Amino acid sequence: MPELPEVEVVRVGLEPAVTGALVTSVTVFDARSLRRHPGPSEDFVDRLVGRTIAAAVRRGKFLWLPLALSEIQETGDRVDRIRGVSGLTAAPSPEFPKEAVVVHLGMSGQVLLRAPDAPDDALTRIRIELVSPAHGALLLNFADQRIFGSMAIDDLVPTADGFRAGLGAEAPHVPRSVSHIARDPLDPAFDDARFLAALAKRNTGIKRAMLDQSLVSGIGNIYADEALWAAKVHFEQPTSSLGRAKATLLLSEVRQVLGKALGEGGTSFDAQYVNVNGASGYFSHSLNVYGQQGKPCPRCGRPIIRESFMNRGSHFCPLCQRLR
């Protein structure tokens, strides 16, 4: 599943194109990609056409597009007017958005921006036609090979701490389905002290805690392994035994790893992980332990090993990351 850097790369690519864009048409090719939407395909289409996208927002691995009512929608006969006028744009309502399109990338979901006359990608499940104030007519295609990802319209609710919902947001409103997700370490509103205190109270292995999205979001298997290696911590080290200094170091390494991955466009092992233009990231060339089993540790030269963990694997150096 894409982790924070991959989703942030998508958000950054979407933001200038979709902010202020008017949805003029929606085509659902595969209703399975609406499994999390509380209604049939027709409901998704009717609630989305004529709406203005206010922003592109991310918290952890979760991405959403807040929706505002447009002046056209408020005056009626919106569908005919939207589809009948070339280059039409609509001003958003001054009130805060109350709904958002929540995008779950799942294992292989992609959000792709295309020219209006571009053919649909082979795995396109949902096509959204837009008129962007900055770029004119565009297609926003949701493609998904395994169909584990989805789109859904969800209510926006106040954030628990009163701060803005996530990166790309101004308003303190988060989709209801994302409200239980903790802030990620790159979020300006992330509370280090609160996280460290909560981590010390856990009675579990450190990697299991790092993957708990209700404790800290955005970290998956790849970046957990990389940060643990950088901090010289074994993935099964009990959280209660870390100590504040080591936990603080680990949090710092998490930020370093996520930041570096962002700078390299995320991690792409195959064509499933791409940005909105279909380009792959390059952080896979910078991995120290993840997927490197049998290769020498970049720090000590001992072979990296892989052990089973939660139906997946943990990659680590047996010398640098001894269980203490």
Given for the second form:
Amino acid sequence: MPELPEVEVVRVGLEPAVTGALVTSVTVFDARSLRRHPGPSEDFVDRLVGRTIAAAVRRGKFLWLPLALSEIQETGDRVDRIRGVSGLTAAPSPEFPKEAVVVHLGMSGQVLLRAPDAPDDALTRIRIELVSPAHGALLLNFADQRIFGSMAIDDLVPTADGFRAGLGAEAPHVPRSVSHIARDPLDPAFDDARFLAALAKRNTGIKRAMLDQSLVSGIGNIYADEALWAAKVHFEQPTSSLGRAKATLLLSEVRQVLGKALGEGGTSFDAQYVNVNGASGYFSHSLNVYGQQGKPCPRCGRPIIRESFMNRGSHFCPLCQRLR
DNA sequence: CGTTGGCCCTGATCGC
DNA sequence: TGCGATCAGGGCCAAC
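Having seen the form predicted on its own, I'd like the form predicted in complex with the DNA now, please.
Shown next: the complete complex, the earlier chain at its head.
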């Protein structure tokens, strides 16, 4: 269940390897992972092979790889580009990229960088072969058990606020399919006052609001439960009755838990491969309530309760987190 | 338009 | 040993 910290670990791992890298080959093993791509597998492959990746950008749980503009689009000659190395040293285009590969990990997606001769990772749905300026030939394997994740090529459109699109972005351009996603709390352009005002206007439970990616992005079930526990708020507390002070505290705790998880999950690029996934040491050591049902609350000792909510589990302390 | 419930999807695990 | 039941939940969308 990758959330903001896990996706950011992936982005940080990808960035040095894919920036400036040329896509030499794409293999689609399971077209269901292209569910969000507006076209058949062949279209995805054709539009990607021969292109150069300009960056690795993240907003909330969405990751995207802007595709550099190149003379290929003008000449239509991709084969020469693939054969030569001129593409790796070509002067960058003064214009911003117009499209990107959008990646969402869903519930179980992983992006793995491997040596060219490495065996396929289990459950690899899409394999992208790259030649990276920094690391030479590489495989980028997209593996996904439950196929809630996806890859797609999408147009880049201007951001609503005119600021750069997310972490790792130079351009104020976001994929069309991500444009309705709010900024995340670790984004410097996240507007606290605007978020608090929007939250107060909502007429729903606080956890549902926290999980609504069009209000605030990057928070999933795990970190929602952890932040609510830290702020001593019941997950069904109506947003309208939360109060400005509690809402401010909650936002602060969200940042705290996301930042701590990110710090514990940081994995950097290795010469041969980068192996990043959601199961960092954080999960087994730092969780206070998620998956801790029956165990004592670290704050008061009362057993943690798990309740079903929105087809998910909600974990909380019945004493520390009471409805007000 | 805001809110809500339900659905998608499959490998790992468990009980019998 | 086999097999069916259960479980995990992010994002989307129809329905209210």
